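A single chain comes next, written as structure tokens; it is the form predicted on its own.
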Amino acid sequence: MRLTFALALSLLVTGLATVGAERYIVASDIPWAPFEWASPEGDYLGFDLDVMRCIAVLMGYEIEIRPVAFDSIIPAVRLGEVDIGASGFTITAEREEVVDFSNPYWLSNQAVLIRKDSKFKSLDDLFCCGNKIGAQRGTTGADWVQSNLVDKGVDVKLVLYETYPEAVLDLVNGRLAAVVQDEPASQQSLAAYPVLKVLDTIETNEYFGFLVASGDPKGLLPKINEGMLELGLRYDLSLPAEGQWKVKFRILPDSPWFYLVQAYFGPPLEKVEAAWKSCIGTLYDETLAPEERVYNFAKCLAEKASE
């Protein structure tokens, strides 16, 4: 990925916004756990939008979360019916040219799952043959086969999804040789399905970012950037060739960001589930400064999550 010289910019240089008591909807493609899922009682939870919360808090606006179809909303998004999407997205150089992106917060490879009992020892005995590929409509997973693997004449064929979860199940079902996904949206695909496996990993080096219209006309970017920067996430910088810049992320320890990604990345999603109905009171604790109410509710997640 290519990050944009403001982009590049925007990660040492943050600045603060003043806000009053705005209302932004947050889109999100909800099923796609451990980043954004609904629980059995139709709670909206995970990663990516309890980041979204605990910015909402820090920076003093309000949110609401309304599921939309992955392919749907950058052009929702343009339109001006949501204002921010929150759903794994890769920054790419063809999704920036009609969206804007926040600093990056989640560096992830493509995983190739297949079924245990599957024939396939390599991705040369998989990619062949005329084997059905699955992904989700839309995704960097989706675009990554087709122009590593239809394009180019590899024998495959593509088949895509609404949703991951669709493509996991034919997967399980038989009717795929392989679905090729998000890391770790695979292993949660592996908790729930133990008949599957990573055959391979394909380094495809995405960083996931938070978008906004082009412009960012309601001024929303700062504010989720210095978000993350007081959830305690952090960035190091280096430029080794051809004008690639790399981001290394570096989390302070004993930040909400810290907890919040020991509680989504590792624990079953029933006890995720059972911890976030136990804890999200605390977020909304208007007695305690924001920064309390951040700090408790992502230490609470995390601690109810992994007993």
Partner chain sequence: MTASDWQGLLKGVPSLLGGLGINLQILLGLVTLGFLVGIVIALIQVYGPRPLATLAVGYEWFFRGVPEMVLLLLIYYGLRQFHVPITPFIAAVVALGLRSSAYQSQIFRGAIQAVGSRQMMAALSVGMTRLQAIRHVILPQALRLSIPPWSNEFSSVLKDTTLASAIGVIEVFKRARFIIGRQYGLALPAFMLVALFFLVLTYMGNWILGALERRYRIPGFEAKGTGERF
Contents of the next structure:
Amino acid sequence: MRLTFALALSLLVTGLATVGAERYIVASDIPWAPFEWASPEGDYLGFDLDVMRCIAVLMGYEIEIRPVAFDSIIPAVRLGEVDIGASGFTITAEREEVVDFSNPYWLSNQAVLIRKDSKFKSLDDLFCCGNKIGAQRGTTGADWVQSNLVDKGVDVKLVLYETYPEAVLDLVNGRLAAVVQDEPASQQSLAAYPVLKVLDTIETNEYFGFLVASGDPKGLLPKINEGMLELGLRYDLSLPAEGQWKVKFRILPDSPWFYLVQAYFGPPLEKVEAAWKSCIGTLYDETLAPEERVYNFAKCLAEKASE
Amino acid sequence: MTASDWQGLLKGVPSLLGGLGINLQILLGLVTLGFLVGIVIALIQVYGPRPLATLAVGYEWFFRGVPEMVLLLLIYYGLRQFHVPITPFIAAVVALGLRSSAYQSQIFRGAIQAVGSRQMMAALSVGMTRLQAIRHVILPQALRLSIPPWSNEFSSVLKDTTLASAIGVIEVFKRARFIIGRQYGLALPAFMLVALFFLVLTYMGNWILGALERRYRIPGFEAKGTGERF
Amino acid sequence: MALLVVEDLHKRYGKEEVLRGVSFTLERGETKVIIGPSGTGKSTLLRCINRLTEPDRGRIWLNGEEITSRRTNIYKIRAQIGFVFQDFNLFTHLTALDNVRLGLIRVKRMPRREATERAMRELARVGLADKANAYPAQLSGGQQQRVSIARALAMDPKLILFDEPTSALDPELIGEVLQVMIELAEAGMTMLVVTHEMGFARSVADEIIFMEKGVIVEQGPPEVLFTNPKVPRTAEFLRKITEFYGESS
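Show the form predicted in complex with its partner chain, please, because up to now only the form predicted on its own has appeared in this conversation.
Every component of the complex follows; first up is the chain already shown.
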């Protein structure tokens, strides 16, 4: 009897909590490991998504993750279809015109992948002679090739793909001379195909940010920015001569952010998946305070993934 | 393929099969919708009054003419734009179903015309209404004649279900991309596995339709008549 | 009043006027045979009678009820008028039994059992009880036509219209169909028959109607029409048709 009562009460409380919490839809182009991908069991995990989950816990709202093709995310955000875009979006002036970005959370450059057996010794060898260069449609890698090579009359051909794996496969099969891909994700290509190597890195200094609809109608950006601070991400800003902001990230040691980076950038994906499976429960352990839940989860993930 | 590739592919099979289940649900929905609407459109084209028949021809023209991907996006985003809370799954069923209805109506119209106006006349002559004649005389014959061309349409729409991934339905093709994104080396094997699934499904579907055709076969049943309007 | 009264019937297909004012009557139990060259509107006339084809002008009464009135429930009328087609037009997907039974069940709303008994009786009447479960394609032309007569009979019609019922048959199959029709006439069925079978016309018809180019040229009892036609055109037609088809069947 007492048990039933307790159960009923707890159901009621969680029910009320559910009703009370706001629910936002987070769109992400799955798969793009290690920022976002789906495990064989169908769990959506990755650095972006767990940052979103942790911020939601800290700020007291709920999220639903929805896989959306990369080039459809900004239209979906603008239509109000989804609330947040979390998919390794580089903050660019063009995108700033149509959506609003959070503070930056990642700095990335573009890696230029080639086959080990190809003759290219430098980027100068590669960017000429009608060579075909592949990239995923809508990414900054594709933009860079377009605006810095094709538009400037360099004799290369840009080939666009809906996903990176397809571009990389064409590179392996010899239909492309090179693929331009974000540095962190390129590690995956190298792991899958030992015949590939990084020819060089293009210093694009891309800052990733989370994005919401223009004007932030649901007031999400302050929550996301505050959440990132709470997770342990700090900024050192400097204003160099050209007038361009230069951001340096500083990650607090022993912070959730520190552990999430450790978990997602290094260990193989299968180990991360296994760790995630056993740790995710702690993130939703209602008996603890939100800060504790987030810390325990991130630490658990980093420890189990690097075991 | 390396050992870890095989392992990854094997681990992905349950997820792919789950995705295939979603393709089958879309298939069931779109085929049913296309069948019902297709029959109505065909009947209107053959027996309906002029203005309605013209409208039905326009309907068929529209849904056959617009590329299916465009139709899919048009219906999903179009309806969402007007705040109709349509899920990607339902949008896929509706868009692909309406498109299929245009093709199915053509099949049924041909079959109804092949049954011929004389069967209609004979039914009317014993005092049946047009609806009774359609229900008890025309359709039972027309549907039998429709099975072989319908098999083609079935194979075609079965494959079309993968287009639903474009509006966010996590079906087998999308799941194959999930697997590939996790392990780039599976790009070819995963797509080959999906291709194999569809080959098997097409074979099974056509086998079932063939069995259906044999089950309802009638001695000496053949198309006759002139196909004129009556 | 006569069972069937046709008054000044007109029908036009595009430029061609197929019926140009046809009038005649048919008494209960009477058999009238319509003869005439092909393309003179005989089939159109029959179809106008149960409004399978809508006449442009003119009026028709069955048993005192005006068929051509817009208020008439034409489906009820059609159920009372049997129609036997040149090409039999059996329902291809149904057995002989189901062909006969369909109208009883769907139109007359007869219980299935009763409908089956009735249909079997009519099949027996045309000598095809043993073919009840055969599909049309498994029957000869003559057998198909007899099933279609049974289909018409089952509805208890006040009148049966025959549209060249033997024209599509091989010569050796014509006899069995005519035999059934002769028996029907003797049993007192009211029949209106379009045919080229002059032997049948002569021996069974109470009256012959000779039609040409959409009008009735001459009508009268067979003995008068065949031996002493008033109009020269009738004589000419009869001479030609006897050359073609022979005296009797």
